[in-house]
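First, one chain by itself in C-alpha cells, the form predicted alone.
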Amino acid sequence: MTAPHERLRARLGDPALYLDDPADTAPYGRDWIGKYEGAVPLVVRPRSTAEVSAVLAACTELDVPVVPQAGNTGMVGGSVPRAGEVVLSVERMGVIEAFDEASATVRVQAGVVLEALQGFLAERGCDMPVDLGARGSCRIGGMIATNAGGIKVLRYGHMREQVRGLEVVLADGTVVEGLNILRKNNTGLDLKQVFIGSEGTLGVITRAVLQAQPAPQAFQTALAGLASRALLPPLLQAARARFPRLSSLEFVDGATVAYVREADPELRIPLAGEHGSYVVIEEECAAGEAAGEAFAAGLESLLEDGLIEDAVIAGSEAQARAIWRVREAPTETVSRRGLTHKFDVTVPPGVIPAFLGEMETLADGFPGVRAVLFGHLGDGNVHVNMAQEPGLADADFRAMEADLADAIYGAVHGHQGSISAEHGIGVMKRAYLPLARSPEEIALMRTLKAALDPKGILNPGVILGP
C-alpha cells in the first residue's frame, strides 16, 4: 500500500512545494534543545495562504497527519513529528505585509522572524513588546500558537494581548479570515482566542494583525543583590509602586549564579560580594537626566527599606547588556555543561521563596542532579532546570525525568500554580494537564478538537493526547 506521505507528494505535484531528501528533512525532525526527535518523510513549505489551504484539504482527504511548524524553537515537543507525520513549515511565508500608522498595527505572515519584525517596527518608531531569547529564529505563527511570553510580560502580557486579528486555515482547508485591526470589535465570540495557544491542533495560523507599541525613548537598567530570596515578594510589591513604567523584573537565585561562575569564571557580576538572590530591574522611560535621577531614587529607597543590599545602574548600553548577561547566562551554562530537564512553571509570586527551597530539596534527593533556578519575578514564572552533574551517566539522568516531573508538577499544583507558564503543553506535559485544568475544561477542549479537526490530522497527540 502506498504510504500517506507518498500519496500527498503525488497530489502536490510541484517539487518546489516540498522537501523529501532525508538530508534536507532531518533538521525539521529535531527540536532545538535536542530532546525530541522523529522521522520526517516529507516537509511541505507553502508560500501563501492559498497553498496552505490546498495542502490541508489534500491531507484531510488522504488521511495524512500534519505537524505545523514555524521556527521550531519550542521546548515541549509540540513542533516535531512523533510518528512519521508530514511537517507543514511556514518558513517561506515571511512577508511583513502592511503597517497602519494610525492604529499602530502591523499585518504579517506567520513565517516572519521576531527579530525582523522588531527591526521593521523600530524604523517606524514602534516596538513589538513580546521579546524572547530566541528572537533570531522564532517566528510569529509559532509565537501565537504557543502564546509566547518572554521578559516583558509584567508590562505588556503574553502574545495573546498583542493579537488584533488572525487568519487561520482549518484542517479541511477552510480559510477563516479575521484580520481585524480594531481595538474595539465587540461582535460575538472572539474566535482568534480559540487558536492562540492551541499549538497547531485546531488550525494553521497563516497571517496575523499585531498591536505595536511606541518604542521607549530610553531604558533604565539595574542589577540588585538581595540578602535572601525571602525578600523577592516584598521587592516585587515595592518595585511596582516605585517604578511606574516597570517592564522587566527578573531573578536569578544566588546558588545559580555561583553555579554559572563555576563554569564560566569570566562572567562578570557587577556587584561586590555574594547575595542570596539577584534581580534585574528595567524600566522604560523618557530620555534625559530626570528619568535617570528618578530611577536612582527608587533604588535608593529600596536600599533604605532593606529590600536590597546593593545595586548598580547601567550607564551605557554595553553595561546594560552586561547586567542582562547575569540573567541569560544560566540557560547557556546548563546547556553547555550537560543534559537538563527543563520545567517551565508558574506559582503565585508570594510563594516563590518557599518553592525555590522545595526545588533545592528535591534535587538533593537525586544524586548527580543540581537545581538551577531563575525566572520572571513579576508574573511568578520560575524556570526550574534540573541539571546533570559530572559523573552521572546520561541514561541514568534521563531515567529520572518522570519522577522529577511528578514531584515538581505536584508541588506546583499544591501551590495553586500552573504546569506551563510560557512554553505550552506539547507532548511533554500532556499527562499532567489534569493538574491545571478541570475535567470539564478538558472535555470542552476535546469537543473543539473534534469539531474543527474531526479526522485528528493536526498535530496528533499534542496537548490532549489520544
Contents of the next structure:
There are 2 protein chains.
Amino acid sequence: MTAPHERLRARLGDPALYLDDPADTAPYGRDWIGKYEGAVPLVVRPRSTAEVSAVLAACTELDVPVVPQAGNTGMVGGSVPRAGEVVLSVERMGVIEAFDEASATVRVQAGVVLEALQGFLAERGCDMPVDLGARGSCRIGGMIATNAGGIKVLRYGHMREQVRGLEVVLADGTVVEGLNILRKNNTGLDLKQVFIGSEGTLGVITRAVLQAQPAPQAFQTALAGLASRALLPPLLQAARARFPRLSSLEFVDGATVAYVREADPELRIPLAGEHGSYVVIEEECAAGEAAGEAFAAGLESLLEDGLIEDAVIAGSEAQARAIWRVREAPTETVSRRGLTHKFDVTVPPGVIPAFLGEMETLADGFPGVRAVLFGHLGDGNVHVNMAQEPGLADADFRAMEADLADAIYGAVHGHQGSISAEHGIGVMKRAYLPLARSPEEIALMRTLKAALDPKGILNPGVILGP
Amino acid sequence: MTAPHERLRARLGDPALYLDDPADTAPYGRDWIGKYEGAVPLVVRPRSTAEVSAVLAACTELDVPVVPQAGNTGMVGGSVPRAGEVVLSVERMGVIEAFDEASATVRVQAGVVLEALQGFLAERGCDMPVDLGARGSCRIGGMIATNAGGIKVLRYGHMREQVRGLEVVLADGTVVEGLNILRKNNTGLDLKQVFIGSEGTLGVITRAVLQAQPAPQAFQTALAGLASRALLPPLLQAARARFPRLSSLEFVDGATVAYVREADPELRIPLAGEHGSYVVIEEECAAGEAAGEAFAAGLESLLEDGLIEDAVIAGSEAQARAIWRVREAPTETVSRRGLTHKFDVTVPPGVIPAFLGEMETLADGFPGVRAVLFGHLGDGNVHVNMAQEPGLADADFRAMEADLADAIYGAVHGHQGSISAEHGIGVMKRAYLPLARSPEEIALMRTLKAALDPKGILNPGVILGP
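Starting from the form predicted alone, produce the coordinates for the form predicted together with a further copy of the same chain.
Below, the chain from earlier opens the complete complex, with every other chain and molecule after it.
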C-alpha cells in the first residue's frame, strides 16, 4: 500500500500545486521557536478556495491526514506535522479582496500577512485592532484559527470579536461560505464561532470578513508605582471606571523591575524610588482633544485613594516609549541572560497578588531559577517567565520544564484560571487539557470533532491528543 | 401508549416540579404579542441545574419533546409549544449567585430577570450593557439563547460579547459546566459559542458568567438633519472616526418624521426646517469631563464637510429626552394609528439609502400601506414598519403579511443583508432561512443538531423547521 502523501500526490497531478523536494518542504516542518520539528513528505499550496476544497475532498477520500498551516508562528506546536502528515499551506492565498467603506470591513484570503493588512488599512484611515509581535509573518487564517489576542484585548477583544464573516472548507471538501459583513445577523446558528479558535481541527479557514476600527489618533500614557502588588485588583477596578477608553493596563512586579535594573544598569525607570508593583496605563483619544486633563485627574484620584504611590505622565512620544520600556525590558533581559521557560496563563484578576506570591515561592524550590513576572492586568493574563540564573547548566534547566509546568498549571487550576490565555493548546499543552476543562467539556469537544471530521484527517493530535 | 407528557409526569413524581392544570399552564403557551399560541399539557419548573439535568435525561429516555422557556418575550414564536410539547421553564432559577469585583463579572442563574440584574449591578457602580424594552420580563437564559442585541450593540456588542462563562445541560442530561470568569482563555474549543444564539435547539442554558461594564456617568446627545438619506453612509464613516465613544447612532427617514409630525402635531422636533433624514448621535463620557467641546467640534466638522445641514446639542436631560422622542415617536404613532407589520432586518450600511428607497416603492404597490422607516445606522439594522393607513380593513391588511415578507426579505437577500438582525429565526422566519443561509450552512446546522440532540427533543421545529 502506498503512503498517504503518495496517494494524494498522484491524485493532485499538477506539480504546480505542491512541493515534495525535501529541501523545499523542510522549512514547513519546523516551528519558529525551534521547539517542534517533524518530517514533511508533501506541502500542498492551493491558490483558491476551490483548490482547498478539491485537496480536502481527496484527503478524506484517500485517508490522508493534513496539518493546515498559515504563518506557522504559533507557540504550541499546532502547525507542524507530528507523524508525516501532509502540510496544507495557505501562503499563496494572500489577496486582500475588498474593502467596504461604510461598514469599515475588509474581506481577505486566509494567507494575508497581518502587517500587509495593517498597511492596507492605514492607507484608509483604519486599523486592525488585534496586533502581535509576529505581525510580519503571521497570517489571518492562523490568527482566526487560534483566536489570537495580543496587546489590545482589553479594549477590542480577540480575533473572534473582529470576525464578521468566515468561509471554511470542511474535511470532506464542502465549502461553507458565510462571508457576510453584517454586525447584526441572528439567522440561525452562528457557524463561524465553531471554527474560530479550533486550531485547524474542524475545518480550514479560507477567507474572512474582518471589522476594522478607526486608527487611534493619540494616546495618553502613564507609569504608576504601587506600594504593594496587593493593590493591583482594586487598581484595576478603579481604572476601569476612571479611564473610559483604557487601551492598556499592564503590570510588572516590583522584584522583576529590581532584577532588570540590576541586569541592565542603563535602563532608566522614569519614576523615582522603588515600588512593590508598576503599572503602565494607556488611553486612546482623538487628536487635538483636551484629553490630558481628564487623564491627569484620573491619576490624581488613584493617588488620593491610596491605590498608587507615584505616577508620571508621558509628555512626548519619547517619554511614552521610555514608559513602555519598563514593561518590555524584562522579556529582553531574560533572553539575554540565559534560557527561559515561558508560561502564558490567566487567573481571575482578584487573585493575581496571591498567584504572583505563589510563583515566587515556587521558583525558590528550583535552585538556579528566578521568577520574572509581568502581564496584562486588565484581563488577568500573567506571563510567568521561569528564567535560568548563571551557574545552572542548560541541560539541568531544560530538565526542569515538566516539573515547572506541572506546578504552575496546578496552581492556575487551583485558582480556576486558564493554562493558555492566548496561545492555544496545540500539542504542547494537550496533556494538561483536563486541568483546564471538565470531562464533560472534553467529551463535547470530541462529539463536535467526530461530527465535523469523522475520519479525523484534520490536524490529528492537536487539542485533544491522539 | 401514553402521551409523552404523561410519561414524563409519571417519571418526575414530585408535583412540586411541574404544573399540569390547564388554568396554570395556558399562559406558558402564548407569546406576549399574541401571535403564537399552542396547547401546553405540562410545564416543568426546575429550581436547579441538577433538576434540569434530571428532566432532560428523562425526556431523552422517554422521547418527550421540550420547549425551553425563559422570559417568553421573543418575537419569532420560538418559546411556545407548537404541537403539545412540554415547556421547561427556568423561571424558578432566579438567583444572582456571585459578583467578582476585580473582574466586574457576575454569575447568574438562567431565570434572572434583566431588570433585577441591572438593579443589582447599579448598586455596585456597574451596568449590563445589553438593554432592551422587555427588560422587566426578559430573562438572562433567553437573552443568551437568542443572542439578544438592543440599543447599545454599536459600542458593546450583543449578549455573545458579554458572556464569559456558560453552563449548559445537553439533551441527554449531561451538564457541561464552563462557568469561568476569564477574558482570555484559549484552551480548546470555546464551547459556549455553540449554544449562544441557538434558540434552545442544542441545549438548555442554566447558568452564566457575564461581564459588567462601568456605569456610564454622562452622555452627549445631538440631533442632526441631513439633506438626503444618500449622506447616511458617509456620515456613519465620519462619525465612527470623530466620536470615539459613540454609543448610539440612530436614523429616522425624513418622510417618516413628516408623517409623525402630521399624525402628532404636539411632537416638537428640536430642529428647524425639514430634512431628508434625521440622525441621533450619542456619546458616553465620564462625569464632569470636558467632553462637550470635543463633541461640538465633531459636529462642526460634519457641518463643514457638508454631511449634515443643521444640528442641535442637548443642554439638559430634558433636551436629550426631546431628541430621543424623534427616534421613538414613530413606533408609538404607527401603533396608535392601526396595525403594523414589522420587519427587523440588516443591510450593509452602504446600501441603506438604496434599500430605504426600495421600501418606499414597495409600499406604493400595496395601497393603504405606508412605509415607516428608522433604525440603527451604526450597524445597518433597519426597522421596516409597514403600517396600515385609515381606510384599509384590518383583514385585508393582515392578508398582506406574506406578500410583504416575501418582497422585503427578497430585497434584503439581494443586498446580502440579514432577514433577522436581532430577533432570531424561531418558527416565524424558518421558511425564509434559505434566503439568509446557503444550503451548505443549513446542512452544517443540521449536522450540529444531530450531533448534540440526536433524538431531536429540544425545541423541535425552531430554526430548521420540522
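Here, rigid core means the biggest group of C-alpha atoms that superpose within 1.5 Å across both forms. Remember, predicted model here, so these are calculated numbers, not experimental data. Positions refer to the first chain, counted from 1.
- Treating the change between the two forms as two rigid bodies, the C-alpha atoms of Phe195 and Asp24 are both best fitted by the same body's superposition.
- After fitting the larger rigid piece on its C-alpha atoms, the remaining smaller piece is found rotated by 12 degrees between the two forms.
- When the core is overlaid, the C-alpha of Asp305 ends up 5.8 Å from its other position between the two forms.
- Core-based superposition between the two forms puts the Cα shift at Asp396 at 3.6 Å.
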